[in-house]
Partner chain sequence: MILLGKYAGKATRAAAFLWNIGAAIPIIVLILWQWGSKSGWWSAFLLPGPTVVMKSFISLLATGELAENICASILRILKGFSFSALVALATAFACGIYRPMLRALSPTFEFIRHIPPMATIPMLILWFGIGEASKLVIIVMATFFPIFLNTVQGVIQCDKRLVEVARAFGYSRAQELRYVIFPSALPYVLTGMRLGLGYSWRSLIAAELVAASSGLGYMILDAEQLSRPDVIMVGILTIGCLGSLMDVSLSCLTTRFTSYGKKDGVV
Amino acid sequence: MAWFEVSKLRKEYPLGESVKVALRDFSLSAERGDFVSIIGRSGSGKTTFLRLVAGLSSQTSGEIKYSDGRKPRIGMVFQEPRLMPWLTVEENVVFPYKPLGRKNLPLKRARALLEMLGILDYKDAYPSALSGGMAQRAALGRALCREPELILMDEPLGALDYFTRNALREEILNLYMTEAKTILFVTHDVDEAVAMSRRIVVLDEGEIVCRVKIDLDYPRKRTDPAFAAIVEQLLVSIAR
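Can you give just this one chain, in the form predicted on its own?
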């Protein structure tokens, strides 16, 4: 059994007098240290899947299992930073520890993360003073602060400009390669998925229609014919 395993997951939503099926017969597994991207058209069920794994919603049927029998620590990064506007950057990063009380706040780890993400100088700033890229870096720091075993990323780069997106993509990839985090990454950008992932699944109307394993070495170049071939294969599977 893989470390993380989803078996025949199904999610239904009431839609007037009918039912909308967001996921159907969705099965996926991952080992520790895997990087799996989920791509597909809008409304294909990508975000629904992450929400189920995070425990933000419950499945209609099917199972989400871990080989050691316990739910791991999970960090989630959304498309928008979703920072608390009344808290400083540092306070936002340690926010998951707030219920434990002030003496348990891991300020040393928070500052190390902010330094790694290049925004330590802004630790006392409020979100309104940050650019979009800085805010998303702070959101990533918050997701990492509890040392998650599984990181869920829902279009974390989608709202950023080209240059900021590329810089933060490198930060995420460096994090993955140095800390061997297990990552489930949702994106609309096929090139981005190929550049970062070990495996990619394509969703269409809640069903997996294509699975691709990527054996290219990092860093990956878009000019590589093998890279281009994988992109073409994925685009065909999305367009059909």
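Numbering follows the first chain given and starts at 1. Take the two forms, find the largest set of C-alpha atoms that superpose within 1.5 Å, and that set is the rigid core. Just so it is clear, the model here is predicted, and its values are computed rather than measured. What changes on going to the form predicted in complex with the partner chain:
Fitting the two forms on the rigid core leaves the C-alpha of L168 displaced by under 2 angstroms between the two forms.
Target state, the form predicted in complex with the partner chain; input state, the form predicted on its own:
Coming up is the bare chain, nothing alongside it.
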């Protein structure tokens, strides 16, 4: 059994008289250190899946299991930054540690993260003083702060400009390589998924319609024919 295993997941939302099936027959497994991207059109159920894994809502049926039998420490980046407006950037980054008490806040680590994300100058600013991209970076720092065993990212780069997006993509990859985290990454950018992940699943109307394993070495080049072939394959599966 793999470390993380999802089997026959189904999620229904009540929608007026009827129900909306947001996920159906969704099975997926991942080992520690895996980087799985979930791609699909808007409304295909990507966020729904991450929310189930994070325990923010419960599935209609199906199971989410871990081979060691306990829920891992999770770090999550939402589609929007969701920073606490009453905390400074630094306090937001150490937010996952808050319940451990004031003395145990890992300020050193927070600073290192802020430095890496290029917003160290803003550590004492409140979120209202940040641009959208900076806020999203702070949110990324928060997700990484408490040594998460499983990182869930819901289009973390979606709201960013081309340049910041590329830079942060590199940062996430670096982090993945150096700290060997397990990452579930949601995006609707096919290139991004191919550039970053080891495996990709394509969602359509809540169903997995295509699974791709990518064995290319990092850093991956867009000009590599193998890269282009995978992108092509994915685009076809989405366009069906």
